[in-house]
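Here's a solo chain for you in structure tokens, the form predicted on its own.
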Amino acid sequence: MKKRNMCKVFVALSLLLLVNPNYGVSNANADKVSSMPKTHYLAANADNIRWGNIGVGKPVLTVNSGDIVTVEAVTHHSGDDYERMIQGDEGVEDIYHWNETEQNVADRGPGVHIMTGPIAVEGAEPGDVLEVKILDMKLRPNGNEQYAGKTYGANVASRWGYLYGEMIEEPIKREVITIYEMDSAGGTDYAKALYSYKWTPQTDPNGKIHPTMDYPGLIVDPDTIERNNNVLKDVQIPVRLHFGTMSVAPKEADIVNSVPPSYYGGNIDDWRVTEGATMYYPVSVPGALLSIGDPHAGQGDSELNGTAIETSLTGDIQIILHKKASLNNKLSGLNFPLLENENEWVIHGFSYANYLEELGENAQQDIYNKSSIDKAMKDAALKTKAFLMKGMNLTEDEAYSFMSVSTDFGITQVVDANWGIHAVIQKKVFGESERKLVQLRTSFEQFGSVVEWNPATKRVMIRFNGNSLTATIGEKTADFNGERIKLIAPIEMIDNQAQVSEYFVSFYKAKLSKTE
């Protein structure tokens, strides 16, 4: 009886917590964390980037472990058209600054893209491993007045696309440029083909003649080219936007290309590197040098004419150091970028593991004629065998069948050199163990939140360092400071209980974290 009556009083008391917003809370301010992250704005300059390099650096900006970044990232090709792409945009035409007597950013190479950093963080050790949660994505104005409230990109079926010298209509050998057009605000939630062009040869401000896009950052002189205003008609392309290219620096160079993808990530180009997912690094390099580009709008797995929409835009992002010695049975010994996200486990195989290592002195070079999907599927399906028997605690035979009965596997990319194979691991088919679900207000109170419940309308709104979350229990979409936002995962209603993920609670608390 007495048990029964100890039931009652706690079921009591769990209903009480949901319901009241003012019962505890007292409690759960004392116990607000100390010292909060510190928030920094890094700019997409000519002095905070890199072009096509994703090797050691000088640092400009150093962080510690918890901080979060509000980082710019733009497009390398954004000279597909200057007037929507650069005009008018201090940062971009800061970049982009190229006449007969000056060039910003003359260093453009050995790749391609524009990576703003490196970041280097406090205490990062060869062996310890960068976990980046990606708080917030948007797309970059133009700065063009003529086309205020709209964002642009350019994606390219260029000669390194997969299908380059193999299509059916003249010319055989061709590079089309087709310019996307979004709202800038996210108002609407697809892209729409603005009009297309087929390259012609450039004179660089040098007077180089240019045949084919060989050079990057090219400006596109509109006088040159014949627009195709009829293209992609009534065709909606989702708006995905993800970085492309992101980055900790190898050790076996200094000077990186950014093209082929490897073990420390780079120019992975899969689009569920997105807002709400966390990539996990290996650093092999004091301070792990973390470089940040290669915007995207949309893509699809494969990447398959050569980009995807190339477009400018600005994310926020949390950096936490885990060291060596604390690394759990996952992270542990990790030698490839792995991807979590609310409901998935992504592994990232590629033609070479490490083909800076396997190719030797022109390892840079030789990649280029040296990928293969055979090659990067076989990558691809070891270390997600290796990952499910260390970190799901599996048995070599337990992960083969799972890989083959449960694992989706497909190609992410073959453009980028290093052609890339991916595995996507349903965390759900682990039940608990990988989606362990928690009492919302409990988790986020234990950190100095403020939890409020309308019984009426079924909202929970979530109060900290001055932000606010609010959300309605089982709708996919909420409120983040004013801002229509969509959610992770759905709020669920279980016992009576608003109850949310681990996952969820990490990703939510630091994007409360988050000081304007």
Given for the second form:
There are 2 protein chains.
Amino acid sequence: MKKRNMCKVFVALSLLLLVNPNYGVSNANADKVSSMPKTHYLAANADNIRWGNIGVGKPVLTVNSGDIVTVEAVTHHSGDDYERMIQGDEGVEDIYHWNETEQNVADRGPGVHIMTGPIAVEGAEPGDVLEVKILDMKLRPNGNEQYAGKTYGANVASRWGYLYGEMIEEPIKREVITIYEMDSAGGTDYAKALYSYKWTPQTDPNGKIHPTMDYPGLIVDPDTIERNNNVLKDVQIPVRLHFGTMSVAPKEADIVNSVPPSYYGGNIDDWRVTEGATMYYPVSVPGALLSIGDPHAGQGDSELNGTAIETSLTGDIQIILHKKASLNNKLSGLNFPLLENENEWVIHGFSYANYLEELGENAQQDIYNKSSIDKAMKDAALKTKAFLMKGMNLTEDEAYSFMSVSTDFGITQVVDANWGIHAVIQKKVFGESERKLVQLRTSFEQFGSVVEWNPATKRVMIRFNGNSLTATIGEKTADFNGERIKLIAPIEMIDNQAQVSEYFVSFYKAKLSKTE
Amino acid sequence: MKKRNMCKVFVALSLLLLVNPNYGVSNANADKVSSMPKTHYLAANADNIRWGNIGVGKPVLTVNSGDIVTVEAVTHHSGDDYERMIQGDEGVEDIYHWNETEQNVADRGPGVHIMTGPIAVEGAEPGDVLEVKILDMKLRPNGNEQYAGKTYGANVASRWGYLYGEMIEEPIKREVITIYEMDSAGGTDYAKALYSYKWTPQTDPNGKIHPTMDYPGLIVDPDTIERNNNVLKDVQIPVRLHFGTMSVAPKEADIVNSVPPSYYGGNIDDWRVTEGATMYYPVSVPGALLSIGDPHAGQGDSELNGTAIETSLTGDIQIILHKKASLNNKLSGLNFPLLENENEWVIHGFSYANYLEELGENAQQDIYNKSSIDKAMKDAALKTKAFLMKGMNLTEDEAYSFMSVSTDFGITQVVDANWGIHAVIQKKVFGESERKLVQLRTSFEQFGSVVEWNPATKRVMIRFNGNSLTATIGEKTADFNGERIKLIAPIEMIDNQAQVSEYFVSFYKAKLSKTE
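Given the form predicted on its own above, what does the protein look like in the form predicted together with a further copy of the same chain?
The next block holds the full complex; its first chain is the one shown before.
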């Protein structure tokens, strides 16, 4: 096409945009703003976290259903490289601050994770279901100018790792830390190992010596370790940002170890708990009490050596309360953490579906010696069958055949005391009943968005609440407020209409609702 | 572009093709034909199969390394719907033929699968490795004119299923068969359930009554069952064609149950054993003795209810012998069935790495009560660590960290006596050292292919041995001898050169070598 012709097309398009009332700023937008969810910012600092446990306690934030929270989550492995993961970062320094006279967070345990929260949800009661949509997830840039633009993470072959004591090289029982480096801005989609070192006995500020990594938040003295800079050369680990631990409070105890996952969520360590995913949790206590931590930059199904690439992340989440009386067949009676994304439902099974109840008084200790993948598989299989019967309206025989011929069972983790198996159900197998396509324009205009469409470039721009999403039909990436993002699904052109799934609409409606 | 202009371009291109010597038929092609591998056809019939076992015995075919075999594999569940899975198909009728006076294959067991083979490989000796490239896999059209164009498969919720006896509806212990229908030509990529029925006692031609599905090849009398035609409506099960069972002969016994998989392969039931994949098996007996069976059209990781969509398939495989002395680091000392495809290495672990040796004299019976996923996971984890150390030259600490942050462990099956866990290693994580890109033209010309390139359409045509592959840069499907196929990877355009992986070259070289 000649340049002159292209110009003519653009003029024509511009005119089209002007004369078509749908392309103008609609008044509907202003009307709806009053019902806009509130956006909160929850920084990670010594006041806003609990270290090593979840449960009932004073909330650090209270939200209404529909509100959006930008939440900072800090890794409990920051001490593995003070210079790269603590130094110069005010919030992380605050959490980790510990000298002979002061320990900002002295109350650590019985688990290990730094949990931001809890967040109380107005009106949440036992029997309700809490939905958490993960709208955005970003690496936390490190605070040390010397390493500007980089984020670091630690992977620890720990004493709770699956092959601890079964190594072939001496010492058979060893803890080895590998520090990984990433581009904070996400310019690369992989992590590279920077160096590794064997754990050596570390002395804490109280003078106690730790021969193994037996206390959360120990800061490794670089003079005591030997760095191996020749590690995993040329290997590029795919980045899978996710929250390892996201949880509502259990009903069985007020202070619950953050390590074993269970019916209330917790340390599921499924890398699918990422941007674009939605988690559903059964509410067990008034206010639900959501907390978030254990951020990961990369993990395989099984988390074999005990940890992922443990790093710090900041996420945007939308919190939606579903009252018991309004629950649909999938959520009614929900008794495990359920994941949904654009293409899948994921069922989480554990060695013990509710270990706190099943193992009694000493559950929080006993669970460490009782887990098996066999038990977790049985739990996952039975939960999946029940979910297909209730949620997808299948008979028992239909559900069982369906699972055998199309459901993939994987090992979530074998290192978190209560081991996990997940079952992945593809929505597309059910066609429109699970992945329903709707017209993009009407769906987004319905809540007051302005939708613009340029047929020449096949680009759609959706504007709402000061935010904009610009995407081209069929493409996997898009532009959100000027930043390149990965779409949860490409926009499809069907019957000459731009179409997306209902999940897509609900997800980007939430993302566009955030007030900066 | 106006039509006239398009014509000009085509004329110019045609001239280009004529004057460029690389576009003509090269003499190199003719020279190489003499070393062309032989192509064999191995039909499934009563003479060419063993029913229910693998092992040492008279080969039905002997091949040289590099030869290609078109092999028919017939499902042992054909009797679940005689009309749709046996009737009118000469080979299947021959295998199943059984009346009061005659049983064509009377020797069935101790396992269940119809195994085509064994195929002996000239020169194969213990310590060698047998490579099997799966070049093509197609549904076997059913032989009944009434159902022309369709292929059927049976999924059986069997008494060896994972939840047998743990159902909530009565009867708690039941076997239920679901018949699935597929388009034989692959026009659709899904299977649809047609009807289901509960197993009822079946009387075999000898008058023996079978209250459960306890003997392979029973033909269900349609008058004894009640069909439920209202089953899994609107559900479309993704088709994943694969050989459930492919095996070399073990050294421990001459007749080995086909059900438990082990170091020699066998009933691995990994749906990744499909077109585009390569399997490597340790050779244990002279001639290797490869057999193929248990074809599947769809299965989830775990094969939960005991079976997949059991159907009949025909595949093209290339068989390559690697002598012990020539083995590289990945294959040297190989003691498990290893899978490679364009993007992955897949390690197969089992509850018992070699159950025949580990469980002793009664291994073939005892294995049914000894399996656990926990054991299989330990085996898979240790094998994966060893593979990464030896094959990828990682230290033990590097391998362990690598596995935790990037290797996905999944449940292959929990129903085949010796349960399985697989570990998926992404090649891309290692960059060029595992997925090496090479120039398409020189790589294919090197063995005598003629490569034509049309810059206007970005289409490449590769011709060899009377076969042709035509593919467009960046596209996932291609044309092979006029038939649309899925490519194992799109051809990439890098530095103005069409590039593909070494694996791609090796795979399509083999596919193009087949003589029709």
